[in-house]
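What follows is a single chain, given as structure tokens, in the form predicted alone.
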Amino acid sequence: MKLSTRGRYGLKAMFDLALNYGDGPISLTSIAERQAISVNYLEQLISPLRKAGLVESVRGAQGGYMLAKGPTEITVGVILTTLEGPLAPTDCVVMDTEEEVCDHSRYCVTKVIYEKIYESITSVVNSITLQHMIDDYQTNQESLIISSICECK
């Protein structure tokens, strides 16, 4: 499974909003500059995130976007599935109706493998929140500072 730019850039934008959580609305221009994403593309990504209730918009001169919930309440899984759809390695794993089921599903030897992959991916992305990403980022930043201090001797 490979994520598209939609999922990758959308996750970066949500991470940026999480880093600035509590600071009020953040403009798409500032997110675009920090994350190296075009403003036009960000506008396309923010719309489904807003419709899913993950982001709120504020109009006006001091307007912008902010998380609709705290970083501890938003998982990577909900962000990615909002932007990408199901994270299944094949369509047969997430087919909903009998009409959609593959003709070979009763004797498909690989479907069980695909289901396990899907369950594993889903479990991982649903266990990681934006707060986890912030914590990891801050730990990495502290490590960089410490290593640069140690190298200056």
Given for the second form:
2 protein chains.
Amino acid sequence: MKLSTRGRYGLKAMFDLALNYGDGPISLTSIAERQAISVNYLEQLISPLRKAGLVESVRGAQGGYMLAKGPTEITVGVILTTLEGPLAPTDCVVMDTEEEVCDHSRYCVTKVIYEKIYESITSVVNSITLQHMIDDYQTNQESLIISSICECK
Amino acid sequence: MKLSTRGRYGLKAMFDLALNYGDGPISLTSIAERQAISVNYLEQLISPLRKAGLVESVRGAQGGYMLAKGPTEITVGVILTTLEGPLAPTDCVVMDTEEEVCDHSRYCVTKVIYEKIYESITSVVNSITLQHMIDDYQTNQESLIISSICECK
DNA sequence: TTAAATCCTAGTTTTTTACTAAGAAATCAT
DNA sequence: ATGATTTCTTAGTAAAAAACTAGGATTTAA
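Output the structure of the form predicted in complex with the DNA; the preceding block shows the form predicted alone.
So here's everything in the complex, that chain up top.
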């Protein structure tokens, strides 16, 4: 039940972009440096975020990335699901009825549990925006508590 | 963010034992057959459940396993965490302060998110007992809806 | 024209998952 | 007693997924 580095690094990068929102394009090199992530790997993560319409890119020298919308409009949920797929504990809770593998799935006592887990996760991540993270970051900086992003792998 | 087969198969097996609660020892062979799981693999899953005090075993012929407590006393949460470890989206939210890897972790904007996810998952799974699953199963059987456990892998 | 950047894809290493296999120990039934 | 049945334990293995690395093509500001 762990998030992979895709989701974690991607969220870090998006938070970085959010902190620099309005400052023009930010290069992946600078993000990678600040967040201690490989540039090549970050490139692979930013690609789906761009295709999902969450970031815009400017190519060429002095180019980079910027949020495609304001930080209030981008949730942690959309970032994580773009990079990780649905935040569901099993595949069966997100399967189309078409591809049902399971005869008994009309009603399944374990499936209802997995659905509840899925809903609770979704509810949390969809309720948090990048702006919330920024606010959180700034209030804690003001009160002299060191606030940042973990270096946790 | 998926559960592994350890958690899913283990939960199936525990539900199976719960349905047979009070009937004496149930062999793994019969559980494995009903739930379509390899016996050898199930043995590896039941072992930690026994060590966690959730099931008791009777060795020898006509032996098997049974719940060590009533179905009202065993939560989905304790089953899943026994088999999967903490249901946390990252390691950092469950680490002891001793083993903090991360300098900035006194306050971390992403960590607080992961903690919220962790709490919401924990809250769901800890609120559901095997008895709830049995009740759920039986009410849906009565109303002529086929109720069972998925064959989902 | 050059340097800096995105963009794209293929490949590789490492880790984890999901088992398989096999044998020892215990115990019931005959 | 003996054999069948079952738990118990550990070692090994195959497949899949994760986590990158590498490199080249394209774009564009200076």
